[in-house]
Amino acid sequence: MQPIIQANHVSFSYGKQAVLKDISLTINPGEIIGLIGENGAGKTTLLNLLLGIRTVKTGELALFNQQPGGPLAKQKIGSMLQGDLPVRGVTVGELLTMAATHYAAALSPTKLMTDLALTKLAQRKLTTLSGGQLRRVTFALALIGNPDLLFLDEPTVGMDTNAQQLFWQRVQDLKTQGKTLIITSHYLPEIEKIADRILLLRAGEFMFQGTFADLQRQYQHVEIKFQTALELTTFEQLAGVTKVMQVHDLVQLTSTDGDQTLQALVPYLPQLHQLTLNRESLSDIFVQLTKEEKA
């Protein structure tokens, strides 16, 4: 399978300030990638390099086996970046119709507006739209060229709940069609649910690339709670257990390996009641890792 994106030892600096430091990645067709990191981690710079807005000076970067920013890449890429459409005197319908003329395989503006529930906004000028409505129009612009690769930067900012649900349903539809998406968002529960793989940037370097399940196994702390008449010392030496404490009428175990700890608890199961297991979310792990960076 030919990768859609291939980066080898890419670094980038603004003057003497290093922003990306020797990063490498491979993204294959049909993947949804969640690109996460704190502000200043290098996410926007990486997107700018992939879009050809900035030029790689150290390392190698290819999209569709060509340099970013070339004619082929522009026809195959859609982008939804931050900063919304400062175009005056133009309606939503006019904007999408004009944009469609730039692509050989453009979607029908009318059908796209129907699919994205934008038909009622077709005759509205961009300057009269709310922030959430502008984000929806920006998404439509990203899709109008029927791209194979989509960059979505903080896509749901300003959208109401219904618009967000429609957006994520459309993302699922795009995945079903075999599209490749790179999504950055500070709403980490969204990334946790939708991404096939997560790329975690910290201070210009990838500290993790893999599935959310892999990230949980690598960094998580599992909490196992239950009622029991057994002494707390019974559980202190079990596999994976790092902490044992009493929380009201429950015993709480903190484990670095929930599977191993559960297996070790099997002999005690007849004496354990109301057992629950909670795994950390992507947000929990992200906070944990960024705290470690600042410590």
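Residue numbers count along the first chain shown, from 1. For clarity, every value in this text was computed on a predicted model and none was experimentally measured. Basically, rigid core = biggest C-alpha set you can superpose within 1.5 Å across the two forms. Compared with the form predicted together with the partner chain:
A displacement of 2 angstroms or greater separates the C-alpha positions of residue 271 between these two forms, with the rigid core held in common. Remark: with the core as the superposition reference, the CA shift of residue 261 between these two forms reaches 2 Å or more.
Once both forms are overlaid on the rigid core, the distance between the two CA positions of residue 233 between these two forms is 2 angstroms or more.
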The other form holds:
Amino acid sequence: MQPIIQANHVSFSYGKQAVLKDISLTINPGEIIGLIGENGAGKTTLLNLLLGIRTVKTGELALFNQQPGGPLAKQKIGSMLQGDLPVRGVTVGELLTMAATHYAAALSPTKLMTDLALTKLAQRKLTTLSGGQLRRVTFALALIGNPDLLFLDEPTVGMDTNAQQLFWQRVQDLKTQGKTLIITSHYLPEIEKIADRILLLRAGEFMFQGTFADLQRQYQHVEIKFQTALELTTFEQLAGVTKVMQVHDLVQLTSTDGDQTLQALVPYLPQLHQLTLNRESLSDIFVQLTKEEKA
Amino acid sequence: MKPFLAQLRFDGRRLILRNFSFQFFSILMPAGFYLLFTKVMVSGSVSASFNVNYMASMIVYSGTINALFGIAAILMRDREQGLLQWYQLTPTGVQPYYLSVGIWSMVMNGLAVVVLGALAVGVNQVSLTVGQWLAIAGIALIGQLPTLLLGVLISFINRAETLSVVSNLITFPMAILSGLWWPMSMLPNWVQPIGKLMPTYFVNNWLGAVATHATLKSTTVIGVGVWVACLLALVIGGTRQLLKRGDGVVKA
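Please supply the coordinates for the form predicted together with the partner chain, as a counterpart to the form predicted alone shown previously.
The next block holds the full complex; its first chain is the one shown before.
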């Protein structure tokens, strides 16, 4: 399979400040990639390089087997950047109609507005829309060219719950259609659910590239919660336990080895109630990883 | 062609039809000035040539405020809102956008010719041949190019407050120095050579020569050409630099 994006040893700096350091990655058609990282990790710069807004100084970067920012790439890429376009004196329908003329294989603006539940907003001026509504229009703008590759940067900021659900449903539809998506978001539960692969960027380098399951295996933390009358100190020395906390009426254990900790808890089981066991979420792992690095 | 026509429709609505203040400043203000200085604030009779020359001056003035206040602010706002960047990321790029904004600026100047011409004919009984009117319209459109490019150039300024000050600092001194508001002979001798280098001076002279059958000096046309060439080079360089820099594109 021909990769849609291929980066080999890409580095980028602003003057003397290195922002990306020897980045290599391969993204295949149909993948959904979650690009995560703290503020200033280099996500912005990476997206700018992929869009061809910035030029790669060291290493090789190709999209659709061509240089970023080339005519073919522009035809096949849709971008939902962080800023919306509240253009004065323009309605939603007019913006999308104009936008469609810039692409050879554009979708019908009317149909797209129907699909994204924007029909009711079609005659509304952009400057009268709420933040969430504008975000939905920006999503429509990213889709109007019927792109094969989509960059979605903090896509759901400002959207209400219904709009978010509709958005993620649409992302699933795009995945079914074989589109490739790169999503950056600070709402990690969204990434955890939807991404085929996660790219964790820290200080300009990939700390991790792989599936969420791989990440969980690599950072095998487990959370065990229960109600008990026993003292907290009872659990501090159990195998694998790294942290013991009282959260309201629940005791919460964090373990690096769920199997061993569970075995160690067996003698206490008659005194433990409402016991639950969870592997850590992407958010938890992200926090731990970034904390470890800072420590 | 399709993206360009769509862009024209898009910009026509937002920049002209739904932007009354833009029209007001670019046409109604010079029209008001024309009436004021040829009809209201005059005593005795005014020469026919003054009525024609002042019409030409107000056509140039209209184009100048249109470009340096209207177009410059629009381009800056579009850039700050990310619209310019959005065009840059499309297959057709930024050319249809810049071309469309430029054409609408010229259409507005054409409209200024119609409005000011109608006032000159209706109020001051100015009489010109069809050929002269067509020449005036053509020269007004060509003469719009230097100030339009100047408008694009100052739109690269990063802050709206600074742009506002710069627009004022260029427009009004340039209008006064180049003799748009009152005859250049009323200005101090040391100022006049400076005024005679302004693009608005060359365009005003060109229009005046056509409207009054005066001799057209070759330096007038060359002056416009030099201004257009220099400003075009600066604008092309500036735009490339702006798009290359791409600041604030993705803020993640």
